[in-house]
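We begin with a single chain expressed as structure tokens, specifically the form predicted on its own.
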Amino acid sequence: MNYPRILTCIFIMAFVTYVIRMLPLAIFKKKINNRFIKSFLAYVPYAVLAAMTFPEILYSTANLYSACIGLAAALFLAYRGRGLLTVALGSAGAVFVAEQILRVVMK
């Protein structure tokens, strides 16, 4: 194994990572006052998630049948009020049902 390289790799990607952190702190020093700059940034964290997680969420199970029943199982929990916990295992139970179902009638 090349263990140098390895570890200049690790140097590296551990500089960027902190580097990309560090220059928003370092850049903006004064707090933000423009409302539509704060709202902007308010929703960010929520738009990177769902675009990491939907399509994921799509191509997770065996079908895409049953990725869209989870998919709208979890939203229906989730515009219903339910916890994070509640909405994960009813999506999880709610495709883990369509596989079933969709296993019999596929045969």
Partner chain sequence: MQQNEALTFQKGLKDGLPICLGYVSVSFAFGMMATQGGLPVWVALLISMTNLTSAGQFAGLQLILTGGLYIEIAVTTFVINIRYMLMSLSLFQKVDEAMSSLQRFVLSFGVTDEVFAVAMQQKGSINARYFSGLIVTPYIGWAVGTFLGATATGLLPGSVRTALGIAIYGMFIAIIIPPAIKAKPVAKVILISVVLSCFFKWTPYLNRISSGWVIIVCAVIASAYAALRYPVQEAEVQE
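Form predicted on its own done, so how does the form predicted together with the partner chain look?
Left out here are the partners and the other molecules; the chain alone remains.
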């Protein structure tokens, strides 16, 4: 095992990741007053989370069917205004049940 190389790799990864996170707040110390930028930044979280979730959620389980069931469960629970943990575990539970049923049906 080539430890010097591995440790160098880890250092590079950690350094690059930290600099990315740290730079914006090292550069921008003052609050931004421009209306467009303020609006833009207010919308960014939703846009980022939406792009991260779709379509990746469809590939996050054993197969597309169970993922669709999980997605439907998550949308339903979120629509009803349930908390983060409830929605997260609810959709995982739906996927688990769906995959067990599929396993039986496929046999």
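Note that the structure is a prediction, hence the values are computed from the model and not measured. Positions refer to the first chain, counted from 1.
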{"item": "Hinge of the chain between these two forms, where one rigid part gives way to the other, from L85, L71, L41, S60", "value": "L41"}
